[in-house]
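Heads up, the chain below is alone and in the form predicted alone; it's given as structure tokens.
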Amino acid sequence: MNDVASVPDLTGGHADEPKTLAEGAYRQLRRDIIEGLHRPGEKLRVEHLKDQYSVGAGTLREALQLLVTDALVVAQGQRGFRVAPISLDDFEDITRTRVLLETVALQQSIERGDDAWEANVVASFHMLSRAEDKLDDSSKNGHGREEWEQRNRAFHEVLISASPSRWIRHFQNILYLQSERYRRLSLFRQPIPRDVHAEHQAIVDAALARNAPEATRILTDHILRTLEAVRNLPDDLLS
């Protein structure tokens, strides 16, 4: 068996510095909107922001402008900019067809990954617990929790790298940083009691047995698992 993809970076891809001050800019957005500092709905002004983010206004439309393209901010022609809104149907829209791509995806790489593959989900898991150790009370904010998402979408990348799609792989990563806000949401505020080690304990365990019908019925589960968790959260919370 061939690994036919090359492997992520496990580090969750954004430990480089950011090159221009527009990606810095978009960076710092990007993390103040889903962690909920930018609430949805929320008018983006430039002429507030870009002192805020300490940028121009050219290079602060710039960022916005990449935040269109992630779907996190829509443009409205001439009235400028705002954080795109969330609901539970467009939530549910998104899990149900990120299910459909990325068991697709698990099986294909489970028939297709080699022993190289199997190391770098062995290794993805180990550094997604590192950081899940780190999440206790006094650290569910800030840099633990974004180091935890992006071990969580490293892990997630790995898993289904040996897919020989790579359209598969980019909409599924379109998916899981649409999924990102909700999981926020429901991760740190536990409205249903879940043990994600243990789902992705579970995961990689049936993963590396060679059993794709467990591995993507476990997978199923746990994506559908935050889907149930966003459902339990207060509705202003998705307003």
Second form
Number of protein chains: 2
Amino acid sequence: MNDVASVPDLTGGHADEPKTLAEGAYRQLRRDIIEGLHRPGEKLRVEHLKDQYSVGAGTLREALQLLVTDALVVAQGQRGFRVAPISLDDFEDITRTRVLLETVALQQSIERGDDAWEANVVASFHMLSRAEDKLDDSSKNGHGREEWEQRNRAFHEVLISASPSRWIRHFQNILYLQSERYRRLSLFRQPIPRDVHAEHQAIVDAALARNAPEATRILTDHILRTLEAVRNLPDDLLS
Amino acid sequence: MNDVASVPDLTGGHADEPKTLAEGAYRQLRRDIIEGLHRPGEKLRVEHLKDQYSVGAGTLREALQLLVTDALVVAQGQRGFRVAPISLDDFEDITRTRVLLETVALQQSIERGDDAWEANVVASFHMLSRAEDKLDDSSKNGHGREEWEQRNRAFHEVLISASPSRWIRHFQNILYLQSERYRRLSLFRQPIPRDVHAEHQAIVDAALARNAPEATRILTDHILRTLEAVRNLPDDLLS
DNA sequence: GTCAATGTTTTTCTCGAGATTTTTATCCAA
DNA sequence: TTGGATAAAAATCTCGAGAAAAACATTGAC
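Given the form predicted alone, corresponding form predicted in complex with a further copy of the same chain:
Complete assembly follows, chain above in first position.
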């Protein structure tokens, strides 16, 4: 087996290059949808997109099918594909379900995490902090924000990585991807507030102190805060 | 609009015919995998299967991709598709996650369900009871068991149908499909025990009495019982 | 006898064209 | 002007063949 040391990658999950054209198109499309380049509800015509992403029709079709797995694209019978619509209700559902799963997983992680898990938590938190510094210093360029997104995701992933439930982690991955789409809307208006760093720090402290109730409480507040930010957005952004 | 009365289908969810060849192959393949016709871990070669399911190579490929969504098939980079392996650990994970999601959803359902929900619960329970009768009377023929599976699934689906969380219901669907695969193993050895009907009856009673703690307790025991049955199976069945 | 390298065979992946189905546009009658 | 039916257009869905990769078998050297 090749997971000898079980050292998770801190690169954000996109370490290995796509081994197939379809997977490459899938990743490109996924980022474009999350970034809002393809608007929610928009029709995704294979004939047009195949040129844009430089693949054949069948290959692009396969990429779209993969996106259906992530629920970022919906397929309707004999009527093609469409970007999954968004709504405040949907984000509320995503957030509450995410809180449910992520708190349980964090609890298990705090119970069972070993030294390596603690080290990974500290390391990914450090990576995230550095990305935050870069965001403050330089202007809000696109690459910096993307890097922050990757490291924020890695941080949350590492936090629950010691949970024994692969299914909870799997569902959490899907939900995180979904919420990324909504968070992008709120970040577009207001930059990352300063206290986010403090919240992350508090989660790390409580987790390392093996204080599960405190850690899950802070994590819950932390996730719910993004919901509030989206609630305060102008309605027309949730087209 | 055509959902005037919001009457859910009690046919087990496979009411509408497949509108595309790919979807047809997908459903056939899904049943064959759940039924164990394709063994866990088995390699699924497109060239062989395309004749067996009477579709083109690209179409079968698409069907396999859909199965990846349900986690019944795993795709490995440039090395084709494979039936998802099974293990006792996996089933334990599936069961515990299912308990977590289904109890929350049932609680919400009991809180918010209206008259129509109550009627659907009673109706689907009746359908399930009839299927149980047929199972007892006639021999354990294949069709009867399949019908029971469909109605059992419909029953559990209706129970949580009043939950407002589409995401929990979505995840529950996936997990139910997974557990069906394992349940088939235990049913193969021992027929459905008699007290399953009593358990279902107790859940219905508690749900209609709006006794959420009691209903979730029984539901939890009910789901965990299948885990015990699988635990007592000979090890070699979990190949 | 073991191991590495090479060549063959199988399988997957990709593409473009044809067959169906859906969507849009046009026309005619009420 | 509105409504429905017919015809044209566009898009989806499907298929089989060719290119790329992986798995397998054979051979040869140490």
